[in-house]
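The chain below stands alone and is given as structure tokens, in the form predicted alone.
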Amino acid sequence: MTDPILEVRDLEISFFSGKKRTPRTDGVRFSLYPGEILCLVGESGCGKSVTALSILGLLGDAGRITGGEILFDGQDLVRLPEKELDRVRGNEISMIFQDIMYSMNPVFRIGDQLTEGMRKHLHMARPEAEQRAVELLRKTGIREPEKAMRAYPHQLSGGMRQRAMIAMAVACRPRILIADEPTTALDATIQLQIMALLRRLRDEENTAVLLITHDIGVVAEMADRVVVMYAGQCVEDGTAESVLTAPRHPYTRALMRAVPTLNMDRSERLYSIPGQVPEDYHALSGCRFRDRCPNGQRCAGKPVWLDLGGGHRAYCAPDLADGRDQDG
């Protein structure tokens, strides 16, 4: 088996306000391999996006990595000087941000924003960069790429902005593409097209893709492997087939149960996980899902990592990761 291109080891991220420190993730651990699509899944507020931003050192002034390592080709990005990290950002590792409306500079044309990275990282002359930008826009499905090059972001539809953002992210042929909810607010047809585009880019360039989503349908369609996050921690990981067909952590099973199916009775009430992700989850001891878990009343064990075979693991009390929930 090839070595991972990215390894996140025991990642701890905290945010600071004055002297107050608020941990947002702890013990986050996963690996990403060349040509693989790894899905990071969980509800909003579980720490998925902040984990992705930490890889590129984009946590802002208040955020800080307070523990762990992020190894890119064996080099720890956490300890990399800012100038050297700039050579990685947008070049070796690119990101499609969640909010596409605010991910592009509104006062610059699409063409200028597309060519900037190529001229900086690939040292292309302007005409060469513009030619490649047009090719990328056409490749991402924009029918009139020359016209899009002259447009400002607000002049494009949501789907076209997303395609332009993808073109920008892959312009320098990154080895890793981080996609944070890349289909948010897009209609179903455009979502399918964007997912197909990401798969094609992976297949043609052998790009490793870290895809962040809360949509289990997207996970089933896209993922080679899955990491499930809850309340700042990883709680289950494995191949997409093993996690989706035989989930073992009660949270993963609850996520799967909440997905509507085509053969559901129309009178059947859609399932939703009771409660919500706790805000101050760093202050909780033991299992952070306990108050929402159907097994919470009988759970007294401390969660541990359980090896379920075939690279499938779950972070749960040993007697509860047995595939059975109290309520069925």
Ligand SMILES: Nc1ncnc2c1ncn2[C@@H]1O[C@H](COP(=O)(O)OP(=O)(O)O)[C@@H](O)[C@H]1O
Second form
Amino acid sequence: MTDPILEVRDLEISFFSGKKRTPRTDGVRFSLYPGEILCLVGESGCGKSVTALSILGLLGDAGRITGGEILFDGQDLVRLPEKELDRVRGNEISMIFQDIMYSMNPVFRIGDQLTEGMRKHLHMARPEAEQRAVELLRKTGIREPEKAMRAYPHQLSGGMRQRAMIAMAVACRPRILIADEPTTALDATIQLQIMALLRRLRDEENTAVLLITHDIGVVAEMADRVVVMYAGQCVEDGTAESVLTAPRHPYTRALMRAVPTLNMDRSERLYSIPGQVPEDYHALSGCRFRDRCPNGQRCAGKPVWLDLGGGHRAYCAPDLADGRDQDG
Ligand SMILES: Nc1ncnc2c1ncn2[C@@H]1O[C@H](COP(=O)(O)OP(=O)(O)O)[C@@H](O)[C@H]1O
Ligand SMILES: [Mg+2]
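Which structure goes with the form predicted in complex with this ligand, now that we have seen the form predicted alone?
Zooming out: every chain and molecule, the one shown earlier first.
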């Protein structure tokens, strides 16, 4: 097997307010391989976005990586000087943000924003960059790319803006594309098109894609491998096939029960996991999911990594009889 292009090891991210430190992730670990789509899945507030932002050093003033390593091609991004990180950012690793407007400058035309990165990172002359920009916009499904080039972000619809942002994110042929809930705000048809676009990118350019979602349906559609996060920790990972057909962690099982299925009676209410992710999860000892766990065991002991074979692992109590939910 080839080496991973990105290895996140025991990542701990904390936010600071005065002297108070609040850890928001700990022990997050996963590997991303060239040409694969790895899905990071978990409910809102589990730490998916902060994990993604930390890879690019974008945690802001209050956030800091307080432990662990992020190896890109074997080089630790956590310890990389800002100037070198800037070269990696947007060039070798790029990101599609959850909040579209976040990554676009409202006062510059789409065309200028698209060509700027190519001129800077790929050293292209303006005409060459402009030609590639038009091609990229067309590839994302924008019908009149020349017109879109002249538009300001606010002049485009949400779907068009998202396509333009994808074009921007891939313009410099990144080796890793991080997409943080890239379709949450879009309607179903556009969602499908954007997902198809991400897959084509992986196929054609061998780009490694880290796709973040709260939607296990997206995981089933897209993922080669899956990392499940709960309350700032990884709780299960493995190939999509293995995790989706034989989930071991009660949290993964609960997420899967919360997916609507085609043969579901319309009057049936969709299962949702009772309760929510606790805000102060860093202060919990033992299993962080225990108060919501359908097993009803309220495991007080520290979970352990269970090796389920074929690279499939779950962070759970070993003594739960094969982890079956009591009520399901
Ligand atoms: N800038 C920030 N300052 C303080 N806390 C933050 C900040 N950003 C995120 N958090 C906290 O980190 C936790 C994880 O958030 P996030 O990564 O956005 O979750 P997800 O993307 O899985 O929904 C949440 O408790 C959130 O409130
Ligand atoms: Mg998020």
